[in-house]
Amino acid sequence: MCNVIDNSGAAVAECVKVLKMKRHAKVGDRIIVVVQKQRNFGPESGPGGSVSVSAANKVRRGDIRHAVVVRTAKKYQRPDGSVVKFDDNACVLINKGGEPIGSRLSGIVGREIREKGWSKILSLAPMHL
């Protein structure tokens, strides 16, 4: 299970496959996830509120999507010798072309996504570590 840190409408997703390799996923890897829990965007405001809330949810519970791992709870060592460990596992949902589904990210992301070529995700992130 990993937290979804974008505003695509998903809150928690479960990894079902790591693409192009036969090992566990690391920061920057592309994975296939199933959306387990939707994010609620608060109470509806006014008669037109339900339209905007449903439009904000770009994904539904049970959807199968591609994602990129941006944080892992497992410790890993960088080539410079520093060891990095995050509090949780987190991912960002992407479409088949590799573009993020959401338009904002909340929370920090690992620096390894720069070397893997996910510069669009890095530009949306408020901070990278």
Given for the second form:
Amino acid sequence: MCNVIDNSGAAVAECVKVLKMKRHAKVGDRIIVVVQKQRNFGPESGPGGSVSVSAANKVRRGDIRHAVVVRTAKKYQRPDGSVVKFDDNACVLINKGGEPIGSRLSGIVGREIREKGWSKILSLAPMHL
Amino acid sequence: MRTYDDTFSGQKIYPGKGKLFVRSDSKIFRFQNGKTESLFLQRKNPRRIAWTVLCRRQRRKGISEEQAKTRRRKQVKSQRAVVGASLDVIKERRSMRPEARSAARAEAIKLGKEKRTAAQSEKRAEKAKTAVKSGAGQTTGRWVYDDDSCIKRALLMINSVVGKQGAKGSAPKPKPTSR
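And the form predicted in complex with its partner chain, for comparison with the form predicted alone?
Shown next: the complete complex, the earlier chain at its head.
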């Protein structure tokens, strides 16, 4: 399970597969996720307004999508010896071509996504670390 | 070298040490070791833990020693002998009464000025003498050419040097084929 920090419409997604990897996913890895929870946009779309929510959202609950991991709660070591850890696991949804589905990100992303070649996600992020 | 401060204890973190923690509100915390990290995650207040910098600062620990150190450093001042004046001379001058000292100063200055003017006037006189001598010598030079003869000689030299080979110029240098 990880938080989705873009404005694609998903809030929480569950990882079902880590691509090109036989182990757990790290920052910058591409994964396949199932959208578990949708995000509510705006105050007018209340708990009952499922119609407006689905209109604004690009993805729906139960969708299978690709995503990139941008934060991990598991601490990891950088080549310079420093150890970094975040408060949660977070990902950004992308399409099959590798472009982000959402147009905006909220929250910090790890610096490792630059080394893995996700510069588009990096440019959307408010801050990288 | 970039060092960071521990957010909990205020210790220095040198490169390759410590942990970086990013909270979900995107605040960054750095910990020097597991001890401070653990205490932070237990939500302890660093002001209540005796060994942290925050606590020590709050209770004014270790500040008086620093102050004493700086004061001592400022007080250091000594008299030494300078190039032309030994320590005795300086001390003697210092201990004289001010009016006596000023009088002595004026005397010394006056003496120096007189000396200088005397030296200058002597120099001037010497210069004048030499100028007169050299002025007399200039008109009777032996090695004086007029312009015509100079040009003629130059032309002759040019004609004589340029032969058939000279006109071609030197042969081009062969290109090196091996080192």
